[in-house]
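Only one chain comes next, encoded as structure tokens, the form predicted alone.
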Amino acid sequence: MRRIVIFDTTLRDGEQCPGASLTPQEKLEIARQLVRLGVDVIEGGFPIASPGDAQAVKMIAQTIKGPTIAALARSLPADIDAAAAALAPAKKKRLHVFLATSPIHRKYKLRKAEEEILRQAVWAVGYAKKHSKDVEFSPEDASRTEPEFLHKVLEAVIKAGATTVNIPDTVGYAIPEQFGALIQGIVERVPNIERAVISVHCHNDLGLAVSNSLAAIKHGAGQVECTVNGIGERAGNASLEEIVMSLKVRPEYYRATTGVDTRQIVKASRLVSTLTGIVVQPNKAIVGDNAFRHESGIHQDGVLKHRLTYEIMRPQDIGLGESKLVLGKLSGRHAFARRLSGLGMKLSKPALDRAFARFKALADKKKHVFDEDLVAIVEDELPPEQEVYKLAYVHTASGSETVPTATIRLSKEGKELQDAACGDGPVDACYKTIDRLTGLSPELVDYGLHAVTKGKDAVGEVTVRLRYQGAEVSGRGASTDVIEASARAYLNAVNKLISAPTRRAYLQRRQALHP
């Protein structure tokens, strides 16, 4: 197994992603997580670019122990001096200098001939070497550079003292087979290549950054430059988590490993996403919200029988909990029953069949079915409760200059009970009055209101969730008067709390299983 060096450039190239500007303190916070992640090199920034970048690199160099701290510089004296000054406090430091080598860059950007480029590259490495023993050289746009000239440049900079030679696919132009052959050519045709580590830095303009990086590893690259979540210039960089997990999942193919603690991947991903404001797409490999979620009934059934049927990685390996079976219209009976069991719900086969049919009908109407929906479905399949209290009358008074008050009359076993109470609003007053009449004071966990029909006379449906003495139940009520609907929903939930012993036993058992 070859040990691949993970060079993280989240704080330098990753920050070049539009809208991803980081403060020095935020860069330091991410750097600390990169240490926990176990990367080998942290590129802190481009010091000549701004005072803030220089400050960030210096803070990281002063604080971070363990990884090598790198800073980027063009092949110019002022750039190299600025990078060296920022890196001065680091125990382990690397100066990373670059110079474009491709024909299009030579002609239109630098306006220099090959020999001028060669002389400047050699000079830059020699000058950087005065500040640091560890010097990395990048021939910018290497993938579009003539191989013969590229080999000549690499040989010269290694002779000048470069310890790492980085091959950037700067504009994401390369194709995996081509890029792998480029690396293979460097291994075979640069005479002194054994004196330096071959690195690669791939961009994702064609969506091939990770593929190109892995092809390079297969053909001899010993270092990969990458970013957390694949953020970076334009379409981004090679994704650190995708490269690391590819090597972890397919060791027999790549015969390579890293020093990354993969259990820290999710923490790093979320921290970078939070601080940069760049949201991770749901279907992003490894760290996307859907990466370990299964909705298809066939897939869910397979995963429940044996995880490897549809999962090539364990979510725990990247710092997540269990895989999630997302309940939707494609879900099957096996996943439905497993979710109910996980919620502490046990139904007979006939009741399960009825609940599953209702679940499928509901799933056709909404994308995802949540646990609260399942509770409501299953409660209807439990032994029917006696409706202890019935709402006979409700009247409320409220206004900007009036204390909200509710008067409620309930019927119980043929007798009528009536009381009134004040509250923060008419709904709160209703609920306090019902509490006085029933002798209960449950906690209102959730309250929701939506229109069932259209128009000014729409029917409003209220849903509530109450918690009382370890039990939690839902209640529903509907009326064209939302205050009445609110009272009916609350009373519906109260009846569930105080009715049939079988229901109470069930609710208490469920709460004991899932406090």
Given for the second form:
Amino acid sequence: MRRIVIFDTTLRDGEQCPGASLTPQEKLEIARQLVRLGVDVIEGGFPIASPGDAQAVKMIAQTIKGPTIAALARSLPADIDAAAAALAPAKKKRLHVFLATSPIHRKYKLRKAEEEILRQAVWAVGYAKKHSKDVEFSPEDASRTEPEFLHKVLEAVIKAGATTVNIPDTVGYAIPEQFGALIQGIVERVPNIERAVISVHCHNDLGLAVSNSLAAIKHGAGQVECTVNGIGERAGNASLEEIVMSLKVRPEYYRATTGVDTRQIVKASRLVSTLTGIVVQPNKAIVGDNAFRHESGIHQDGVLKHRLTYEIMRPQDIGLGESKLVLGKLSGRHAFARRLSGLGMKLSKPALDRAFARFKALADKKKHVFDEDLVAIVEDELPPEQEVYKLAYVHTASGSETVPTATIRLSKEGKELQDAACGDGPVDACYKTIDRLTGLSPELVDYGLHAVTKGKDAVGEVTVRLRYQGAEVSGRGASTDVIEASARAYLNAVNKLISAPTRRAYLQRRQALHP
Ligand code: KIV
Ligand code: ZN
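Form predicted alone done; form predicted together with ligand KIV now:
What follows is the whole complex; the chain from before opens it.
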């Protein structure tokens, strides 16, 4: 069995998914789950791209122990310096430098001849090597590069010190047989290839990212780059859970394994979906809501007679076991904190106090409190970078003969603000009231509601995406009352909007509105 290196790029390429911006704190939360998942490399971001990305990579490098932390850089001094600075605190670090090699990129994007590209790639690896002994080089758009030139570049960068050479199918153009042959060609024709790990990085434009990655593994790739839920630029990247489970379910075919604890897959999927606001399609392989549901009578009958008639993996293998009843109305703070730590969740004391108060309120309303409920509450208590507004009170009136009205009280820096408004429904009324209180009127780009557990008394989790002055953020909120969850989600997003990068614009606007 070969051990395949799982290089997770959810926080870098995954975050390039339209609308999926994550704060540094959220990236750190996901990185913690990636550690529990057992990935080998976490690509935290592209530090030159934004101060937020640089900060996120730094926070991950400072905090996360175990996996190697990687950061992306173009083959330019400023990029490599920024990535190296952000990675400095990491115990195990990797500089990931890239430069496009395909004719179309050389001619139109870079306007450089082959020789220049070769020189720049070798220089970049040598320069990166001064900061880190672990250096990965990616010839961007490799799958559309002439194989002879690609081999020449790979040989040269390995000579310059690259320890991993990554073969990106940047535009999702490859076909599995062809991509497998490309990797085979590299194994056979790059003379010093045994000194580096061959990696692949496949995009999903034709829906073939996972197939291409698996074909590459079959032909000698030792690392795959992938993302949780397959999120990423355009149609996304190869999905981590699909690759890992393919190797697990078909070991006799691939003769390869990973270090992933597959029982952490569902938690990782949920966390990424919640924090990015990118909903998982119900029929998504492995983590979609329907992935283990049998609808047809014939299938149900078969599964009841013998599970293996229609199931190739067990729900428990991905962490989808029966929901556990964990705590009740009489459970104390200590038991609550212990259960959270069992779920791998750490909270500051004030956040723990708030989460405990909400758990008690929930236990009063809801007969059974499940792990999923606790996770929803706790994720709700993870403060955005700057929690300017807190929800203190929400009351709505609505019905077939009633004008939907909301009264909301927010607390801001110790002061309470209250207002009321009417709307097209109770949620709209809440959002109009919050807009009046904050003086902002962001566009609601997306709204989603789902039940965290089964049953009529389930906790409802709302995710929203707001757009305001060019910035787009997601927010989430959870409660057994879906109106309250809606208000919480909206406020969570508003708090993100007015933190850091957009704060100045917000303050200016506030001043103009309330001089
Ligand atoms: O898709 C791509 O080519 C990339 C590289 C930077 C690895 O994301
Ligand atoms: Zn990519």
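Positions refer to the first chain, counted from 1. Under this definition, the rigid core comprises the largest set of C-alpha atoms superposing within 1.5 Å between the forms. All values reported here derive from a predicted model rather than from experimental measurement.
- The rigid-core alignment places the CA of His131 less than 2 Å apart between the two forms.
- Superposition of the core reveals a Cα shift of less than 2 Å for Gln55 between the two forms.
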